[in-house]
Every structure is written in structure tokens, then in C-alpha cells.
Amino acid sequence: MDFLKQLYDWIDVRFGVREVVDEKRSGHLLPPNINAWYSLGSVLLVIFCLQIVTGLLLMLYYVPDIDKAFGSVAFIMDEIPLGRLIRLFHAVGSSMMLLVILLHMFSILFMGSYKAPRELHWLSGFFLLLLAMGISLTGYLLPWNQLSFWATTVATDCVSSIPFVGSDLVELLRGGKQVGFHTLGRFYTLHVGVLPATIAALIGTHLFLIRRTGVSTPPFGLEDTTNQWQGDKFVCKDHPDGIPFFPNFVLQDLISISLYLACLMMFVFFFPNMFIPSTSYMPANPLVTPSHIKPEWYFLANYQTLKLFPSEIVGLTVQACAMTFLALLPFIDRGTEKHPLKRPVFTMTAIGCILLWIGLTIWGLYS
């Protein structure tokens, strides 16, 4: 201990780390009426570095390559010892991050947390949801397995029905004109080293954001509701009577991560099959195609919304206008007001797109 102390003092002579970590952890302080919403960031960043421990441990064995891609998979799964466990982390914990990015958009949008100066802010997140949905669709075709084979088929596919370039983007997202070897390399390289540092990036960059605006206050048990910036200079936003990040609020952040960790080790342990299905278990198959094919459950609702049009270029249409609206959200609702009930149409709104959403995503699984 006497030499981690003579380090640690010898680091902080030249560097000042004590005044860093003093800082950050008491000198950092948040809204007095902060909730545990807030925390739900910290448990995406958990999320994120699980994923990636996890994905290197399976690069270890994955072979990618459509003759031996579903063979290293069932290797991982059956021979090497903790290979399943760490798989159905990755796999399991893959969909957990898209709900659980989900449900920190949705406390984003109730509690107004988007308006002015944190506009890029949502932006930024936005793009983070986007690109876990990629990394998610890309990491889905590596088992080569019967009923991701088929499903990326079909979600390639859809591109095609987009004027005067959709053939052109099959063939590129594909690397020829079926799924197939090229496919399987483009999509191994995009989930393993483009799409993680991008995300890094963005995580980065989203962070810097918080930082410097400053955390948004929660509307709730406050008499002025209203979003106070004025919009005439920078300021960050402080909370001189707030509470400071340690040890206060990291609790509430380590309460959030334990529940979320119990969630993921049920499912991994007591119900895995809900997120790997028996079609899972079997070889991809070009020649056979199987009765039943459908997304990822964070596919399904766009997946209904195809079906409900007589063409899929206006289903896609549609479908972009909702994703440009909700991207663009900050720019739009321009009001003060911050609070969900004293916003009554907005809210009203917000829950109807989200129902419709549910609606079709549980219409999506059993038709």
C-alpha cells in the first residue's frame, strides 16, 4: 500500500491528478431533484464496455468465413469453457442496450431535456441510437446461421425499392447481388472496428456535450418549469445547491447498474431463447428458405410498417419523415415549458406515437 501511495503522490507532483479527481468526483454537482433516470446514462456506458470485453473474448475463436463462421460459433458455444455464458452475454446484452437506449431517449423527451442549448445533445444521442441499431443488424449475420442468413436477406432487400440508386446500395451493403462470402467480411469488419469507434467517438463527444452545458435540471417538483437559457451567451449550467456527483449520485448510478445486470443474468440464464430461437441453432441454408422470417424485435414495428403499404418506397418514405421528426425534435418544439403535464398535446402525442410503435412491433411478432 506504501508503494501505491509513493506512486500515486509521485503521479500527482507532476500531472495534479488529486485536484482532477476532487473535481470531478465532489466538486461536480448536480440538480438537488435529480432522479434515477439520469442514471441510465451510466448504465449505457456499462453496457457499451461489456460489449466490447465480450466481443473481443469471442473474436478469439469466431472464424468469419460462410464455411466456418456457424461451425466456430457452435465451438464457442459447446467446447470452450464460459464460451456460452459469453456469448449469451453479448448476444442477450446486445438487445438490452437498444431497450435500454430507448428508454433514456423516452425520459429525454418527457422531461424536456432537449430543448435549448442541448440540442446537439439529443442530436448526438440520436445518432448513438442509430448506430447501435447497425452494430446490433451487422453482429445479427455473423453465426451464419439459417434465420440470420434469411433476415438479412430480407432487411437488404428493402434498400433495393429506393429510386435510381436502391440497386446500387444491395450491391454494396451486399458485396454482390446475393449475401453471401463478401457480405459476411463487410459486415464482420463494420461490427467489429468501424462501428465501435464510431460509437466510442460519439459516446466521447457526447459526454464533452453534458460537461460543458452542464446537467439539465428535472422539471418535476419545481414551481418554474420553464427552460430558463437565454440564448445570448454561454453559460453552463451549475446547481450551486445541488448535490455533488460523489459519493451522492454515484450510488444511485451503481443501483441502476446492479438492476440492470440482474435483468441481463435472467434472461442469459433462465430465458436465452427469447433472444436466440431454435433457427438459431441451424446452418445457413441459401437453398431452403424457411416459412417464418422475421427482424430482431427492434426491426419488427418497421418490419409491420412495410407491410401496411402497397409499396415499399412509401413505407420507407413514411418511415424516414418519423426518423427526420424525431431527430429534429429540438428545432421543432421551440416552447419553454418543460414539464409533461403542463404540455398536455405534446404529451398526448409522444405516448400515441410510442403506443403505435408497441402496436406495431407485438402486431409485427405474431403476424
Contents of the next structure:
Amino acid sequence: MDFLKQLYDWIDVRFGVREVVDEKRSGHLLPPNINAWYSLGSVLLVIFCLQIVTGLLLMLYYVPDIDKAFGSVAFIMDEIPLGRLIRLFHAVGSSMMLLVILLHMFSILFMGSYKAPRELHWLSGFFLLLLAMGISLTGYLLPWNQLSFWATTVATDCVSSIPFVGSDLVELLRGGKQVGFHTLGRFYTLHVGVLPATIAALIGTHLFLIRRTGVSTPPFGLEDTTNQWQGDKFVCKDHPDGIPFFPNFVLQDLISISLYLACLMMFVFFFPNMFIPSTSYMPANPLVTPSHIKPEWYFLANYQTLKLFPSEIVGLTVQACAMTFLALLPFIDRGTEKHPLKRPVFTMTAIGCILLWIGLTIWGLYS
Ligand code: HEM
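Go ahead and give the structure of the form predicted in complex with ligand HEM, now that the form predicted on its own is out.
The next block holds the full complex; its first chain is the one shown before.
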């Protein structure tokens, strides 16, 4: 213990750690009624870092070439020590990241934390959701197996129904008429370079905005007297009776992160085939179309919606309108009430939309 104290003193003299820790303890007080849902943002930060680390390790052996990609992934899985584990952490982690993003969004929806002055927190988060879907889509093609090849063919095909520019856009995305050599190169560049850098920059913006306004006060059991509008000015102060971020809320963050890691390991160790089905063990063959091509679970609702409409362009327009509405929600819903039970129309509509999305996903899976 003495040694640890000496080490801490040594670091403190050089870095002034005590000052920073004390400032965090007393200077950054969170709402006293803050709840566990507020730790999902930290869980997402950890997931993003884990995806970067496992992704970099996979890059040591992965070869982005249509003749070698499948073999290089098989080599990682079968020959490299811990290779199977790292690949599964990365593949399962991408699905889990989308799941946690959705939970983070739902909690913000029901607690009304997207409302003014947090419109840009929501908008930057919305773009993070789109980018997370993009990074998962581009990563899905990289193992170059039957499932990933045909799922990418179907997904990129949808773009062709956009009037006037559709076919040019598909060609730009694929680097040719069909999914092939150039598609793999483009998706690889997006997946390992462009998208992670853009996501990191956007996370930085998201955190900057949160630091500026402080986190919202949950609408349960306490009136927010510290963070308030005074005329058209928003006054953001620390909660005088609040709880310190460090160590109190950090403990909550650590509990949520541990729970997340336990779930991730449960899927990786006991149900890996849920994420890597049997068609993933066959190399891509552009001449043989598998009987059931399904996109990943997070695209199933979009995929099923497209099938419901007589023409793809109608299906795409409906989805584009729904997504635009979701992105602009804080600008449309200007009410100040945040408690879910005190705004029943919103709450019922939100629950209805979530159930519809779940229903379409299950329908897409079994259709
Ligand atoms: C990689 C994805 C994301 C990361 C790393 C992230 C991170 C965070 C963190 C650390 C917080 C502060 C603590 C908390 O309330 O949880 C937060 C808050 C927030 N996030 Fe995210 N987030 C992500 C995605 C999203 C998405 C998809 C949305 C919505 C479309 C969103 C909207 C918000 C809003 C409105 C807040 C403010 C909540 C409040 O003040 O109570 N975020 N986020």
C-alpha cells in the first residue's frame, strides 16, 4: 500500500493528478437521481475502443484480395493463437454495438433528453448510428464468403432504385457493374480508414456537446432547478446536491461495462453461430446464388419494408421519410415535458414504432 501511495505521490508531483481527480470529485456533480441508463454512453465508448483494437489485430493477417480474403480469415480462425477469439469478439462486437446504440437511443427518447438545448447531441448521435450501420455493412463483405457476397449484392442493389442517379451510385459503390475486386477494395478502405476516423471525430463532437450542457436531469422524482432556460439563455450549473462523477458514477459505468463484457463473452463462447451461420464457411461464388439471402439483423426491418411495397422506390421513400423524421425529432417535438407518462401520445407512438420495427425484423428473418 505504501508503495502505491509513493507511486501516486510521484506521479502527482509530475502530472498534478490530485488536482484533476479532486476537480472531478467535487467540480463535476451529476444529477442526484441519475440512473444506470446514463452509463450506456460509456459502454459504447468501450465497445468502440475494443472494435478498434480487435480490428487492428485482424489486419495483421487479413488480405483484402478476392482470391485470398476468405483463406486469410480461415487462417486467422484455425491457425493463429487466439485468432478465433479475436475474430469472434470483432464480429459479435459489431452487432452488440448496434444493439447498445439502440438501447442508448430508446432511453434518451423516453427520458426526453433529446429536447432543447440537446438537439445537436441527438443529431450527432443519429449520424453515429448511420455510420455504425455503414461500418458494419462494409465489414460484413470483407471475409468474402457466400453470405457476405450475396448480402452485399442485395444491399447495394437497393440503391439502384433511386431515380436518375441510382445506377451510377451503385456503380460508384461497387466500382463496377457487379460486386467484385474493386468493391472489396472500396469497402476495405471505408471500413478500416474513412469510417473509423469519421466515427472517432463525431464521438469527439458528441462528448464536447455533452460536456458543454452537462447531462440532462432524469425526469423522475426531481425537478431540475439547476439546468434551466432563463429567457432564451440556457443556464447549466453543477447540481449542488449532486453526486460526483468520480468515483461514484465511474463505479456505475464499470458495472455496466462488466455486464456488457459478460454478455459479449456469452455470445462468443456459447452462441457464435448466431452471428456466423453455416453459409459463412463457404467462399463467395458469384455463379451460385444461395436459396435464402438475408442481410444482418439490423437491416432486416428495412429489407422487409422494401418487400411490402409494390415498387422499391416507394419502400425507399417511406424509409427515407421515417429516418428524416427521427433525425429531426428534437426540432419537431418542442414541448418541455420530459416525463414519459406525462406525454402519453409520444410514448404510445414511440412504443408502437419500436414494436413495428421488431415485428418487421422478425418477419424479415422468417419470410
Ligand atoms: C458510438 C455511438 C455513441 C457513443 C459513443 C455515445 C456516447 C455518449 C455518452 C458518453 C453520453 C453521456 C452519458 C449518457 O447519457 O449516456 C451520451 C449522451 C447522449 N447521447 Fe450518445 N453516444 C452514441 C450514440 C448516440 C445516438 C445513436 C444517439 C441518438 C440518436 C445519441 C444521443 C445522445 C444524447 C441526446 C445524449 C445526451 C443525454 C443526456 O444529456 O441526458 N447518442 N452519448
